[in-house]
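Just one chain follows, in the form predicted on its own, and it is written as structure tokens.
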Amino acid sequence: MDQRITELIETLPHMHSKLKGMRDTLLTNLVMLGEIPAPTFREHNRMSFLVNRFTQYHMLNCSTDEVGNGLGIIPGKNGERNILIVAHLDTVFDETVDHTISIEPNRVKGPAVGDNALGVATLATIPALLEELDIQLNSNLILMGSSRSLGHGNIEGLRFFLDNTDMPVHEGVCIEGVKLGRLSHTSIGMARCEVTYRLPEEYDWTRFGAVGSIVTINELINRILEIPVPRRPKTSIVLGSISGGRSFNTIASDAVLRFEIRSESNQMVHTLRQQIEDIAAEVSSHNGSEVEIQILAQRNPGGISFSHPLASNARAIMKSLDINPRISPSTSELSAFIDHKIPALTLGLTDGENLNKPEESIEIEPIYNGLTQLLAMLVAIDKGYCDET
């Protein structure tokens, strides 16, 4: 292990020790953060929340641009180099659930909590955890609350603004707020898929294999998992969920399947995006019903290896305040910097439950070795000790 890694490691316990000190802080973030509705593309409200924590911390450049993102600038000693770290704003819950938050001794509940009001929150705090543990990086931070980031979203934020901004990007970080040990430092490829079958309004009942939509749905995916899918590449087909119909007594008019292609192969995501669109096409022509197909997100594989100085140094200093690393490629904003070569990797924060309901949790105490971990990675990166030489 690089000397230097070593020498920081051994200031964590001090560092943990006054992040807990920051409880009140953090938490009053979370609260006032996450009981603002923030639906993919309805973020607007929980972001100018976030732009204006920015400026009551005297941060420069608290701004927003034209799709939403909420952005603050701590500028470094020399600003020879720009650190972005980023916290998706958006959530899977729109404004007609309750967003109330409610805090216990251990734990903290509501919707969303966990994803991505944590991360978001620490954004919200970590001018003054720099603060309080007496850091000033040399590089600039630049931090950001994205938007359109979930589901249709498309990680569209995060994408606008480092195929628009100025400043040179030279390392990046992710915050999401489960789960403790997650440690992403790669992208696989991926298409994201909807297939909605429709029967018309003048449909022929009389017609060979005339069925609801329902039944044209299950003969899809029973067709898809005829599919060979190869053990090398790795790949899967994830289908994710299904909905039609309107009653008991109704034939279905319509029926969506929401469905995922993950592989290490972007050619094999290709591959299988047309041969599932193919059989789509088949089936509707059996009975006569129109089918639609949207591709809603799509991911390139790549990112840094596992040797890489980010990677390495990262699962050192988990290891050192005892995080077991959780190393799995991911899906998320990390594909963005991936896509412009940026170095950069995905970090959670603590342990959770019941991730994307309306009940979700995140237990408490873990929280401060997820700032810990964090903050001591920002101190690696500005140092220059996860450079690649």
Given for the second form:
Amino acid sequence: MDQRITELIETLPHMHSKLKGMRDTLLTNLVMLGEIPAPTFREHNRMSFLVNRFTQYHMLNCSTDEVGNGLGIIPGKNGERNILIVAHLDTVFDETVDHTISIEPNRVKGPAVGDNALGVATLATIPALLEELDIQLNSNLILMGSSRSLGHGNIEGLRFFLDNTDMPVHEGVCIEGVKLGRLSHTSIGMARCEVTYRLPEEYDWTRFGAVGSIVTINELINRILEIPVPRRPKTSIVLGSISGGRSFNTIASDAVLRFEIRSESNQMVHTLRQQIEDIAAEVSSHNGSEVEIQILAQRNPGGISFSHPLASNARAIMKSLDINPRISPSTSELSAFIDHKIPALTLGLTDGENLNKPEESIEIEPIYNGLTQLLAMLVAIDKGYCDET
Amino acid sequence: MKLSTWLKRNTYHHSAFAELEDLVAQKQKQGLSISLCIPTLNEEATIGKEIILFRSELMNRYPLLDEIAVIDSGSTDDTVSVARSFGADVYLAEDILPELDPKKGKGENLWKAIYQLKGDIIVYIDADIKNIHPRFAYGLIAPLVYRKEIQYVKAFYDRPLAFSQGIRPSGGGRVTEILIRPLFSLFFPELTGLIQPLSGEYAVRREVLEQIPFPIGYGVETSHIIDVYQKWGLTAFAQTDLDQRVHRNQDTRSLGKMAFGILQTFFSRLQALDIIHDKLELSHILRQFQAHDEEFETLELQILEEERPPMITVDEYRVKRGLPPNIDKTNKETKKK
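Rather than the form predicted on its own that you just supplied, could I have the structure of the form predicted in complex with its partner chain?
After this comes the whole thing, all chains and molecules, with the earlier chain placed first.
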């Protein structure tokens, strides 16, 4: 192991105990941010609160942009490199859901506390954490709550920033509330698709065998399951959700299937997508229904190698904190960094349960380990320990 | 002052005080100290969040509060240990002024807070608020800091989820609308301007708190309002809209107990003020009914609204505050035998 990383690791117990003292500040940010609803495309209020927090810390360029990202900059001593830390602002919960958060001695409960109020709260607290640890970075640190990340958002916020910023980003770190040990530094190829079958208004329901769109979707699913999926490159088709119909006794006029194709090979994603589109069209021709196929999101495979210092140092720091690294490719914010050839990784902060359910909860105690790994990585990146030679 | 003028001048929305740096500067300029009191009885689910938010935002980030104290009536759950684990000063009501005969009730905690806490202003906030936010404290404290003539600031909550027309009804909870406001309309019409007279959140100057008696049960808020009104007039009051308060809803039977306690306090004030001249012998038994199969049963509950005298009359308090001994012994508290 790099001697410099060994020396950094020796400072982590001290860092950990200092960060414990920041519990109230972090949990307060968690409650105040997490109780502001932020469904995808309507993250504005949560973003405004975050930017206000940045302003209170006298960060530079506290601002938003035309897609609703919220960001601020802590200037570095020499500012020779720019590090971007990003947490997605949006959640899967609508404004009508009660966003009240409760704090118990060992855990915090409430919708989206883990995904991703804790990530955003950590962003809001980083200036205070650096101050507490007396860390002044050489690099400019850009903190950004990104908008339009989930589902139909398709990481639009971060993509917009990276496409349009005039500050070259040298390294990126994505933070997710859950789960501690998460370590992603590669992205897989992915296509997120939605197939809708709709029977035309003039459909002849008296025709023998008229079955409606649910049966059509069922046929499509059966045909998708027959597609041989290769082991190499690693490939999978995830059938995510189906919906359709209105009651017990009405033949369903429309039905929707959502699925994702994932593969280490972009070519394989493309081939499978084409194949499924052909099947969908063929199935629709059997009963005269209309089919609509939408590609909602796409990712390209890529990322840094297992042996890249950014990845290996992250593993070393995590192991020193008794965090078991769970390495998996990502389809979230990391992909946008990868598309821009920026070395980046995704880190989780704590353990949690019932993710994306109203009774979502996170553990408090592991957060200190999560924060320690994050700040240690920040120092390592800043000091150039993660540069590829 | 006309009620409509008072409503205009002394009714605020918390957003008017969101510039906390200004508020803290004004507080420091006046040399004020401010204490937050959270009375508790079995509030383990919500107490931690309240303490963390107030400490972090209104002590560490903006030094508006000088003290956060939980005064507990003997919780049987983990309220006390949870509150301590989150860094609050926690006192058991029975340990404060232990030489006095103990009494149980929220009003007892509020009264003992005057003895225990140090602030020139005390802000009381209930512990069962799920959507707690720093505005619950600064929204009530600010009118006292900015306007010296204000003595007592009451919270109200008015944020309809959806309303399309220009005029809409606004008001308090069920007990306020079917008991308190009709009573105030009959006997103290000016006090009907208080939108939620029973809200458990208010901020008060010490020199007012120490001079008014405290019913220990349900009547404490009602008696405060009548007593402050009698001594200082309507202009001493202000009220602040804190938007929405999410809390446990009480069933109708519990509201009946509350109304019964409030009525006792109300009648005792009417007699003390000579508004009702005859001496009333009021029962302290509330009778409620429940059906058991085909039979109806009477439930009898004794609800006795005892009162603590003005704190200024308590010898121990006078000693603690460096005041000369109390000569008037009419309000002398009974001591433990």
